[in-house]
Structures are given as C-alpha cells and as structure tokens.
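Next comes just one chain, in structure tokens: the form predicted on its own.
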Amino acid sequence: MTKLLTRMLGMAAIGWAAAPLHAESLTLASPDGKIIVTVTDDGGQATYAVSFEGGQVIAPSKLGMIFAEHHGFDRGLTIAGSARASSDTTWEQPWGERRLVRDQHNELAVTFAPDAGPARQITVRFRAFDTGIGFRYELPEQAALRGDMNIVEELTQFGVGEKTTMWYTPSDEFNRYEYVTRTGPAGTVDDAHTPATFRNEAGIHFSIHEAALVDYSSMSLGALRAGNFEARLRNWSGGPKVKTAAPFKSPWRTIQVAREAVGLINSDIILNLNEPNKLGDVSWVEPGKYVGIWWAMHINEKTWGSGPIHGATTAETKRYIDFAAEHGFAGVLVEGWNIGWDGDWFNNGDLFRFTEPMPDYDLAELGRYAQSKGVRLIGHHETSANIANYESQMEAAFDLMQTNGVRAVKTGYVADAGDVVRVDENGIRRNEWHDSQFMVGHHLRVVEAAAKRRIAINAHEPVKDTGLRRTYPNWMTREGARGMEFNAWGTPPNPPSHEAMLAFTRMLAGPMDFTPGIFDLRPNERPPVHADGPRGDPSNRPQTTLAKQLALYVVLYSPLQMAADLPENYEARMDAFQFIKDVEADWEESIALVGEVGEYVAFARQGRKSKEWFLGAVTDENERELSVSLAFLEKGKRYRAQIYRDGPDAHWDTNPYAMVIEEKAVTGGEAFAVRLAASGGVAVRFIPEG
C-alpha cells in the first residue's frame, strides 16, 4: 500500500500516465547523509527527488530531453545501468571568496534507455555534496544518434511545492536580469531567472541554478503547474533551443540546500562543478579596487558623448589617476572614451569603434601616465549588444588595450532582451537573447581572446555567472542584477531590502560588480553643472545610510571592487573613506554569519594579503539589534576593532550621514553587538594586537 501511494503521489506531481508494476529505484546520499537523491524509472519516466533531513525538498520530478531530428528520452525509459564514485579533494583558487576549496561529494551516474525503438541511451550524473546536489545529462556517441542533435526541449522539472516561498526575478521581460527581486508563493510564479531561492513550509531553504554553462542555452524556470517548474531554455532566432551533436554534456542543474538561509551562501557547489583552470599561469590576473569616470555620467555631471562636459577627456582621466595613486587604488575605469557615443548608441551598435579614441582622449599618453603612477587604465567596450560589429573588431581592440598597459576590460551589452545582433552565415541580420546559446559562446570567445593578451573581463549586461571563473580565472566579475546606477535614475531606485536580498539570490551565482561606495546620498539635489543642464529626480538616490555603503564592500563580493563616487565626495569625508582604502578585494576565507533572505545579513571575510578580518552587515528598512559571534577570530586573542556604524539617530531617509567611527578592544570568540539603523549597516576591521 505504501509503495502504491508513493507512486500515485509521484504521478500527481508530474502528471504521469498509468505506471507498470515494476520500477527500479536508486538512491544517493551526501557525505553527511542529510541529503538523499532518489532516482527511478517508475512509469517509464526518468525521475529524481531530493530530501533533506528526512523532509522533502524536490518532489518526484521528471528528467529527459527531446531532439529535433531524433527520438528523444521522454517515455518508455528504464534504468539500464549505474555507477558510483566518491571524491574528497581540496583545490586552490588564484583569487576568490576563499583560497582553499574543499570538493567532497558522492556520485551516482544513472544510464536510461528506452524499451522500444532504436537502441540508444543517455546518462544522468548526480553529485551530492553536504550543501546540495548537481546533475547533468551526458549523451555518448552512438550509432542511433548521429548527426545534429538539436535540442527542442529539456524536460527537467523541479517540483518545489505551490506554497513554498520563492524569491526571484522574471526571465521573460525586456531588462534582462535587472529587476527588483520579487517574493511570493511558488505556485503564483510564471517564469524566473536562476538563481531562484526558496523556503518551503518545513523551513528548509534551497536555491535552483546551474553550473558550467558552456555551449548550451541558459536555463530559466517556467511554470508547468502550480509549484512545478520546467527547465526553460532560450531558443535561437528561428531555431532550436540548443544546437549540438553527440557526444555532449549539458550544464549541471544545481540545487543548494540548507536549514538556515546563510547555509546557501556558505556553499561551493557552483565552483566545484566547473572544470579546473584551463589558462595555466594566471598570476597576471590581479584582484583590486578601482575608481572611474562612470557615476558622474549617471548623475549628469558628465556625458559619455562629446561636448562641453564630456567625461573621458585626457585632463579628467589624469585627475582620476592622480586620485587613485594617492589613495592606493589599482585602476581607473574610463567610459565614453571611444568613437560611437555621439549617435543613437543604444539602438545602433554599428557606431562603435573600439580602436578609435575620441579626439580629446589621448589613450597612449594616459596609458603611460597611469603606469608611471603605479595605476592601470581599465578599458571599456560598450557593444550595444551588436555582436557582429564587436567581434569584427575584438582582436584589434584587445591588442590596443594590451599595448597601453590595460589589464582589465569592462564589456557592456546594453540593449533590450532579445535584441542582440547576430549576422548569420548568409549575411542576414538576426536578433538573439542575452542568455541564448549564441551569447554563451560569444562571452567565452571574449574571455579567451582577452586571456591571450593577459586581460581580465568584467561583463555587464552579461549572461549569468555559473562558476566559469574557475575554468577561466580572467572572467573575474560581472553585473547581472540591478546595480548602483539604478539609484541615480531608476524611478524607483533600489529599495532598502535590495542588498540583503542580493546576498541570498544573485550573489549565489558568483561575484557582482555592484559598484558600491556612494558618499553623496542625495546626488540629484545638487545644482546642475550648467544652468540649462539636466538634473535627475531627487527621489532617485541610494536608500541607505553611509555606514551601509561601507558595509557593502564586505557583503557584496567582487574581486574588482569599485569606489563608485566622485573623488571630491570622498575628499569631503576622508574619515569614512578610510575603510574603503583599508578593506581588501581578495579573500583568504569568507563566512556568512547570520541572516534572513531580504531582511539582513552579516559576513566575515579574512583578507588574503593582510590576514586581517573584516565584518560587514546590512539590514532592510527595519532597524535591528544585531549580535554575532566573533568565533571566526582566534579564540582568546585580542584585536583592535575599527568600527564604522550608524549613529543613534541615523535613518536612510531622514539622516543618512549619521555615523559613529570608533575603536575598541575585542576578544576572539566573544559576542559583538551593534544597532543597525533603517537600511543601515556596520563595517569593521579587526587588527590583531601583539
């Protein structure tokens, strides 16, 4: 009776037809035994389910795929074989959230074959870690599956439960990933980008994403029925979802699982499911902090295009270089330096010339000047998502950057989703999506071309992060969410919960170039540079306290970390600016200490160079008393804590600048308590004594 009831529940979750009496079932446990994956061929369907500490995480859910030219793997399937393995290794990141990463997992590879039709098989490889699972499809070369294996549907399902709380951004709207995170019951959600984060009725947190996205379409979640999602792949213009041939391996589908929300953050699954470094010696990849001619354009102090307040001039860039050199910043980003910004660049990426500076921008002189000051220029390639135009110039553009001492380039793909320009083999102009297989391939072409010149990439308007920074360590960071610029003109700007939400959603994918550190928290209330110049809506402003802006350097990780405001705004508040100068951008260890999704979060990170620890905590619109354990410090050892915290009357709206800067002695292992103002934060540097 129990077995029959289980099968009936499974059929209800997936909508199966009647099942045969016999079904094979295999299980895989995580090393600590808390996570169990169950794989079956019940009803002729390949299915899996996931539990944690005995509670359901993923209900029995379908596996499989359908091809355009061949029989697929969707019904009449049986388990034809299986193999098991386990691994426990530790590897070293050249840069990252932590230097040493442990990869401990158990593995089960299950081969499915149809009981009718041509002989063929597909393997689903599962890996179970203590913090979640990953699985992927592996299609070996075989006689029945020769030629093009174009995928028209991937049938992977995720039965999360309709009452499960879900935090997500929509996947089928024009602004790519750049939306405020939405919250609601999973049963009410139609589509979502990943990572998508969940908390079920039993209080178990989990996140669905993917790892090692190579030569495949990006996966989003599409609702089949309430609480049951299917892997939705972005199609080619006029074509299938994925163009491929056997043999191939899909990206890993990942499900991170934890009792507490911070357990999702303290997981290395995404990195561990990627291949090791393919670039060899990457000592030239340099984490660090930078400033740039960027925020000035967003608040209308400067322009990208030429004219009386053009930002990217030789004189203005030298001013930023001098500021960077004086305060220990490694780089200066310059946007608007090249030909193309004067036209309708948003809608006409054909205008951009990536080897032709504006007349008032002396690239060769600035490259020389920056290096003489111990600083490097950071290049900028805005493409307006016109890939045909960019790729025709890309090699020469990277050569130019290398010649002028550039070690990092920020790429940009500003365009509505679905408006990527591709020219096909017949010379016909096509439009693709930012997260299509075509763009997945483009980004890797950029990363590989840059690596040949020892240049790192910071991609904006990107395809989402899936851990490929392990395989290509010069792919250092990217955007892929609502960043700081929305606080200049977003209408509405990012809400007070935004950064605490990102920590549990977007940041699970990998580093983000959020560009924190705004010190003028009411930028649109200043008079315009010219009497007739534009000024933005005063309601567009960072909805944070000043202390929270400092805390973001610890909370939101990026190995290329920007101090985004204007030099004069930092010079006006040098006491607060000291924390940005002191905090590192590359870490020996990182620990999410406490937090709840979208409410608050606290991190501790140990600098890789100094070995000093830093703490950062932020909250939403609710002020709160926060207490964290200093167990990350050496027990019993004394430290000098340099604390930047909200003042007693601080509030993001009425008094955002109120901040107390103080020092006090603390001891490793004791509790550290602090009050966070509404949309406030705290930033702390711990210096060992003796």
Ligand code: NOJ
The other form holds:
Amino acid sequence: MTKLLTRMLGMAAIGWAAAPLHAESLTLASPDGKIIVTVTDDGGQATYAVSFEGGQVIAPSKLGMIFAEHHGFDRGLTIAGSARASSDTTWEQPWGERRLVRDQHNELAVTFAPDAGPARQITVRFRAFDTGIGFRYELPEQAALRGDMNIVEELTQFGVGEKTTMWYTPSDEFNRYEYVTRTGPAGTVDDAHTPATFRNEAGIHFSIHEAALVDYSSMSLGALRAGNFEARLRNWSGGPKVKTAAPFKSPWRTIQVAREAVGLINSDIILNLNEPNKLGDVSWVEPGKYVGIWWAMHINEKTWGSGPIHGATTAETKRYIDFAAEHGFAGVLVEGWNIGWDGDWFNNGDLFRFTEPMPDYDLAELGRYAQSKGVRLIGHHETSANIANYESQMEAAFDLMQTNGVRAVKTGYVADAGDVVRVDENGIRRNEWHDSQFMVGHHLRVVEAAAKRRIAINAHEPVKDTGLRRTYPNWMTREGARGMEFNAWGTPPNPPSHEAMLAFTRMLAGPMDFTPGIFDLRPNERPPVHADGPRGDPSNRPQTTLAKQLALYVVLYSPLQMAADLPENYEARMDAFQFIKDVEADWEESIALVGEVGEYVAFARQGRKSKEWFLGAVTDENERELSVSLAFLEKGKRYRAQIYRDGPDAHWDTNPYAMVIEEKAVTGGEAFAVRLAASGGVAVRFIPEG
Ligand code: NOJ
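What I would like now is the form predicted together with the ligand, since the data block earlier showed the form predicted on its own; can you produce it?
Following is the full complex, with the preceding chain placed first.
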C-alpha cells in the first residue's frame, strides 16, 4: 500500500517535472560532516553530486542502467524509498599496510522506481566516509525482471570539471595498464583506467576507482562532454558488457576526497567496501621478501627457454636458494622452469605445460633443498593469456606446487589487451580483454584453486586491484602498471617521476609487485654473456639513484617484496644491501607523510614483527630538501636512525651511486631534514634506544 502510494506520488512528481519543488533530494554526510552526497530524482533523472567542505567535487551526475532484455533505469525515475544506517567498527588484516582498519561511515540506500512500464526498482547504496564515498547498484529479485539481465550500459557519470587536473593511464591501448602516467586537464582526456587521480581548481584532490569487482566487468572512464566521464564497462567479445541476472550487486564506484594529496593514500575505503575474509584461517599466507631467477632474463643474461644460458637450472636455482638462506629471504621465484617457453612464447600460450619441468630443472629436489634451508620456491605460471589451456591444467598445476612446498605462485597473462583466449561452450576460440567480466571471474577461480592448496597469488598483467585481498587474503599482490622490468627493455624506461606518481595513482588500488632493488643501474652495459647473444639498449636503465632504490621498499607497498637484482650485484654492495635485509614487507601501520602527485612522497611504516619504524622518501627529476615530522615515533623517545641518503653530488644520470650511510641519534616528535638528489631518495630505519 505504502509502495503504491509512493509510486503514485512519484508519478505526480514526473508530471511536475519542471517544478523542482516536487523533486526529492536526499543528502548523506560523512561522519566529520565535510563530505556531502546529494541524491535527487529531479526531472525524472536519478543523479548524485559530491561536495567537500562546501565546494563541489562531483557536479550533479547521472545514475542508471540499461539492460538488453528488459526496460532499464534511465528516465522517468522517482525516489520510491530510502533507508539510513551508520557504522563504526574496526577489523584486523592478516597482513597489510596496517593491522587494524577502522570502518566508520554513514549509509543511505535510495530506491528508484520508474513511473512507466512494469513495476520494478533499483537501489543505489551510498556510503560516506571521512576520506571519500562509495556507491553501488543493487538489483533485487523482482517479478518484472526475470531471466537474463545483461547490462548493455551502466549510466553512471562523473562530472569532474573540464579544468580539473587529471593523472591517468589510457584504458583502450594494447599494453593494458602499463603506460607512463599522463596528466592534463580532465576536459582533454578521452578515456582512462581507474584509479584516476584529480586535483580541482580549488586544490581538492580526489580519485575515482571501484571496489569489490566481482562477477562484473571493469569500469574505465570514458569522456562524454569535456570534464564529464561515464562509467565505461568492458564488453564481452560479441556480447554485452556484463552477463548477469537479478538479484545482483554492482561493484562499488568510489570517490576518495582529500584536501592534501597524501590524504588519498591515507584512506582505507577500498578495503572497507570489500567483504570480510572468506577463507577462514589464513595463517599460511606469509608476507615476506624474495629473490629470483628473473632480472637475469630481462637483461639478456639468461633465457626463459632452454639452451646454453637457460636460467631455471637446478644448479642456478640452488645458488639463489643459498643466497636467500644466507640473507634471510623467504622465497626464490623461478621463471622459465616448465615446458612451453621455447620459441615464441608470447604467441604460443597453448604450448605451456604447467606440470612438466624442463629436463635441467629438478623441481622435487629443489623443493626439498629450499625447505631444508628454511626457504620456499615461488612458482611461476606464465599463461600468455591462454585461459583455456591454463584452466584445463590449473588444479594439477597447483597440486604440483603444493607437493613441492610452494606457498606463492606468480601468474602471468602476457598478451596484448583484447587478446585473452577463451574457448566458449561451443568450442569456438574467442578473444577477451584483461579487464573483462571473463577475466574478473578467471582470477577468482585461480585464487580459489590456489587457496585450497594454501597458496598465495601474485598476478602479472592482471585485472586491476579493487581490494579483493580483504575477501581473499591469498590474493597478495599484482603488477598492473609499469614495473621495474621497463628499465631493462622498455624504451623509454620509467621516467624519474614514475614512482612518486605511482604512489598517488596505481598504488591507491592496492599492493604492487614492482620488484625494486636494482643495484647495477646500467644493466644493459654489462659484458655480453654470449658474443652473439642479444643486447639491450643501454639507454634502458633505472633512472634513479641507488638510495632511491632502497627508499622504494618503504614507498611502494607489496606484501611479497622482491630484491630484484642478481646476487652478485648485492654481494658487491653489502653496505647498501643491509637496508633491504632489515626492512619488512608487512606493516603494523603506514602513514603517507607529505607529497605532491608525481613530484615527491614520504612514507613512514612500522614493521608488524619488529615494531621498528622505517621512513622512505623519493623525488622526481627535481632535487629537493624535505623536512618531515618524526611524530610517528614515540614523543621524546631516543632512536638510532640508520640513514641511507643521496650523497651531496648524487644525480640519477651522472652520479647515481653516491650515497651516504650514517647513523644519527633522533628524538620522537622532532623534525627530520633530508636532501634528495635529482630522482633520488632516502631510506631510514629507526631503532629505539634503551
Ligand atoms: C611479464 C612479467 O611482468 C614479468 O615479471 C615476467 O618475467 C614475464 N612476463 C615473463 O612471464
């Protein structure tokens, strides 16, 4: 009866569409009252808007959805009901940037119903936190919406403003997420992956992304009018954007908002909008540092395929295991260990055998040898994005890994965007995108198959991170941006601003397996291993100082953190290597202290095990003086600071190795000043005294 009445009132409102008096408008405030979301059905159009401290962040922007088989929710809508809730809880992460995560938010669920056609409704649930908002569509089961509900268009828009500065990577290019971050006025951008970062004319920073991407396709930002983006969903090959049926819930669309750029980093809303751990006891998920037979292939010292310089041999793996054991690393990654790498592996994904080691790689012996030394092998499944081939072997492949003591597997999906291979129910080969609903589902199938064997996943060429590590804590890390490997062969290599940019863009999504710690900063100038072997372009090299390589262990978070260089390069610089040995990969607390997008950033993180604090700061091509407050240390307490900083004349291009390693007494609460060289950095370990 009430519903009927509401619908009648709704129809009246439509009849008076021109008169704003009859439009309903609801607001939701963040707990501190600074962020306000306004939701209306003005003119029969569902819209939302977001403001921060009274200034507009998102202009009134459309909401809605269109289906292939049914009427959509696109026009003639009225607010048919709403419900409010508030919550303030704290939950514990098994591993992460911080152990305790506070989830404090206010909620408003708004139900919209169309005035024409069969009775049906859709709810948009909003949550407002002090650091941003999230909203998602919820389509309940209902008589008028039976059967397939394939989504042809999600109508969500984001009116960010034409002149708002935007930092983004393009969403429709062959190299997936692996682009140097671009910047420009939002009004000049055609399409962008999320997270995309913005600073409006009032100096407010915000970031658009999504949380809990499950059984749906990824959202990118497609330009409509200049400065106004729509949620563009990746489509299936020859099909809709999303295959679904009622009831369903979309992923959360998230808008983080902060005055200072670092406020975007100091936000947990992506994790808070994900479901709690579904795996139960995950004590077997072990954060830690690893080394591996990896960089050697990227700099042409070794090969993935068989031959005279095959990397994954039993002897070479033992060398890495010994090195790991001696220096306290938990894992050894080995790539190129299985059948399928010979020839053009980029294009021959159907040849990979995930249970058949190469003849010169004794997996059983190495699994045993590693464990006898307190180390574990890290497995590698490069699929070249042939999902049909991989999924047919996946269960057996993880069984084999488990049998050999493996607790983490790196997966890989090397292929151009849109070239993922799926074989459909009729046996026809289809091509899908890395960020399609199909791949969203595939990654979770992998994560679940791995979890059954107590194995964690580190996905390369993945779908972007949307915080699912909360629900599946064995999905530990991933790539999904230009990593260190671009400095081996990615003409041009990553620019000096790259890491200070990642901190405010890609890293807002979650951990990244960037693989830092390159000590030989001109890797393509090493003497050739083979007179006629392939040589890299010498201009490909990390464009950083050595101190910046160390700082990356604090700046770029990954619970599986690689020391990526060759053992011999570490042996040559044991003084600098000491920091990599000391730094942790799992944190009790993390704080982004100061920074500007793509220019510089400083982090403080407290180790989960040792409770020691670490500081890391990096800068772009500009040298700068930085003063950070040691307020994260106990006030008035004395600490020994072990400092690894750029030497006075250090410069990434001309003098990258100039580094000062020194100890200083510092007091909690005081200011800590440091000079960063051009593309330099600083890494500090604080040891409490007394
Ligand atoms: C690309 C990955 O990012 C890299 O880490 C890996 O070594 C190669 N693919 C081969 O799988």
